[in-house]
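Here's a solo chain for you in structure tokens, the form predicted alone.
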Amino acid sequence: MNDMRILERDVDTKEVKIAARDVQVYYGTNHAIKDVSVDIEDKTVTAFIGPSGCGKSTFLRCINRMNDTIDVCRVTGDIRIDNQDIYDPRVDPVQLRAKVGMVFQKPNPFPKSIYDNVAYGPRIHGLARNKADLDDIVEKSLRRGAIWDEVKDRLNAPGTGLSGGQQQRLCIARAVATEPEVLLMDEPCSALDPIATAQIEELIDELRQSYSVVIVTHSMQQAARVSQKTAFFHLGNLVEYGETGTIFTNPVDPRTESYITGRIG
């Protein structure tokens, strides 16, 4: 019961976008995620923090069923987006991933033009009726990714020719091109320099006006800067979840305090 008391503090009136209950994840015999229950809000940046191997990326990948691609992985429990069970057998994981965009640790543009990187998702999901529609989606997405002004005169150039920070913003533009409602980010700045990191952080703050953003980060400073809610994971457990300011200044669980003050991690 004590865990639920911790989980439920700081609940406010913002709409719940993602509701997880009793989620367990197994890799073969390894129990990687244990009894995780959490409500993630809409139009909010939620940071997952914790030591390496604590389960934060594994749990993140449950939200768009990326773990389905791993043969030995088994997920149980209940995860709902807008109260719809995303593990219902009738849910198409490809359609789900259009609704739940993902940005990875290392920028991974396709070996295609800048234009085709962004147009790929809308094309396969039939979101554009014609070339003019597609042009519009590409421009809007690149603007949302805060990179339009840098690439508008070279849309046919390869995406792989951009700098690391530009590639990551291109990947964000690609992720938002399918009009998702949730944006997952798995350490999106860990491969970037401080200037590119600052640009991505600024972009994350803008994106939360339109999306529920969930970010895994190793940097507590980053979590404090970009998120409104923080979840602390340790050894596969969700130890504590609440307002970011409260988690960092007045944590309830001694394990959270130990991590934040550098005694574990």
Second form
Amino acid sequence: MNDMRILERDVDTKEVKIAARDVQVYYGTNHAIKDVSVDIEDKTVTAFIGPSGCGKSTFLRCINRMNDTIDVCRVTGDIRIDNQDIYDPRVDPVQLRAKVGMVFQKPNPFPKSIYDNVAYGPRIHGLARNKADLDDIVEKSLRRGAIWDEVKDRLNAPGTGLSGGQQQRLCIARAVATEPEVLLMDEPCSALDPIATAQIEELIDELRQSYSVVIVTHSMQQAARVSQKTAFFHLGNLVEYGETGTIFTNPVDPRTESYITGRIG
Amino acid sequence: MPLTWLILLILAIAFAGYVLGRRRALNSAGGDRRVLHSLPSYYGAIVAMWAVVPAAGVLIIWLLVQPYIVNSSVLSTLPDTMVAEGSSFSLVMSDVRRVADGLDVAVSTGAMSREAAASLSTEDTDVRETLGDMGVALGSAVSAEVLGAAQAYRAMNATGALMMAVVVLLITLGGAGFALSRSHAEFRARNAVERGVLALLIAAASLAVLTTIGIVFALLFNTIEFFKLYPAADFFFGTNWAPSFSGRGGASDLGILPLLWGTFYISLIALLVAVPIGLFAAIYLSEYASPRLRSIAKPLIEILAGIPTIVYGLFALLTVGPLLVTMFGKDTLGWMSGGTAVMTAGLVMGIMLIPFVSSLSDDIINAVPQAMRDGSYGLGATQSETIRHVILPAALPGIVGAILLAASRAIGETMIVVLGAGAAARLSLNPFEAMTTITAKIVSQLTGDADFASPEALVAFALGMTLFVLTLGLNVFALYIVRKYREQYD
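Form predicted alone done; form predicted in complex with the partner chain now:
Now the complete complex, all chains and molecules, led by this one.
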């Protein structure tokens, strides 16, 4: 938090990519997300911070409708990506998820080769016309995932044989292979050591050139390092949302201040 | 019932030892259990253990060894001429044992005093008649030698039993006394009991392994016996199965190939039925069904595994066979002449195997981490794409293991084949013809009045050995694959 870069980062206003209005999420009778409204900008890293169980991951999973796979989960309200309501009945959640990629807390490469892991999405969505095309997509994605140099000689080795940090970068490469517009990351570094974390954070900063990145993190230092915008969630409410520098240096809400100074959480 | 009394006595001593051991340890600690190294009950338990375990061991060994010693020493009292005119030692010995049993009955019913039975001689009484009067029928007149041997047999058994009782009781008391002498506050009774429990567990595990080895050897010796009478090449490569039963003359053809073919053909059809149905059921239950439906449907499918195979056999004989005949029989297609056929047995066996495949596959599919599904859904895959491209490949080694276990079950299945597939050993490709399997032929070779020294009966052991090797191989292979799969997500 005493990182000096916070104050000098670039916070130009950009167009809104994801607009959420009055989102409510219920798990059975449990009201997990209450009245969340937020505008997430394009080509920006937005961090969701907050104590465990505050609903930040739940809200993240609303953006690509991953909550649909949980039976007891019910979402109301309005979430728009590029002004298109993603909970509209005409929207196919499967197609949506190709457009909104997701990286999970624990690296989860499929028990397949590195190549097949990355080619999985393009194959399903028919993004490649032929083998050469697919090879291109795989190489490009692995380069974007900043792992190409480490694996280019063993594309046929199983993805599960890589180290934790490499696996997570492979998962990022796998997610960008379907050419998403938004990349959701659910605590992508919590299972990694500091060196791997630094690599992933550097990668996130590069991904910002092409995507709108939303990252859930428990580490406030990480949020301060990688994000331009920060949203603080507490007990299912979006307490405060603003430029990262402002949130960490000059929070408006007393709860935000308590959290970032370590008094709650 | 002296053995029952002996056992009760040992248990009583053990119980007394428990109480005494506990008390002695407590006394040595001045009545304060906090001073003891272990809980008081451990001191009692170690005394009881020392009382029971060595005594029980000696008892079991004694019971196993005594008949051998008695038999051989009684045999040595018999003159060689006896054996020469009779057929073999064992026949003479069974005579001796029968007379001895007769005397036992006579004594126990009170018709003869103990002394009279011991001093009975062939010179002044007709033993056969005397015993016959008491309800013990003997095949022939009792010779003086046999009577003498029988009396010696009884006497030796009686002294043996008495000696056994004394020795075992002494060991019990000695063990209890030894343990009792050690039970004072510093003795680490807890650790000693722990070692005893360990020994018990090891004994249980080795008993299971030793039984398997014992079965293998029982099969092996008889198989070797068979191959002495019948050439192995004819057995393994003969294409004709036509045993001629002893007494009717003529040589038998005992080629295993028709039986092996029948076994494989029926198992193949069973697997063709069981694998798709079982696998699809497993996929539905683990991926699509709601938890409520799953909790009802899974036990219902597993009920199939609990039905006795003879009931499946009846189902094949009475329902499936006639049904197939109406579908493929003379009146329609003319492929099938009778209700018993490879198809009948294969279909019913397939139904029996469904729960093996579905239950194991269901567990294996459930063991695929949720993270795999999330990863796939997160990339925009549908549920069936996720199952086909991620879950099934990840679960494949385990599913193959499940199928191989089902296959070894199919190969070993007997009752369905006996009732559903007929008894004709035949090498044919037509699944609507009657065929038979190795297991069914083992049954038919050993039931009836087969002479156990003839190749026609001994072939059952060679068949059993072949079957054992086949299923063992399949099981080992299946376990290897399942184990390999388990290492994948660590």
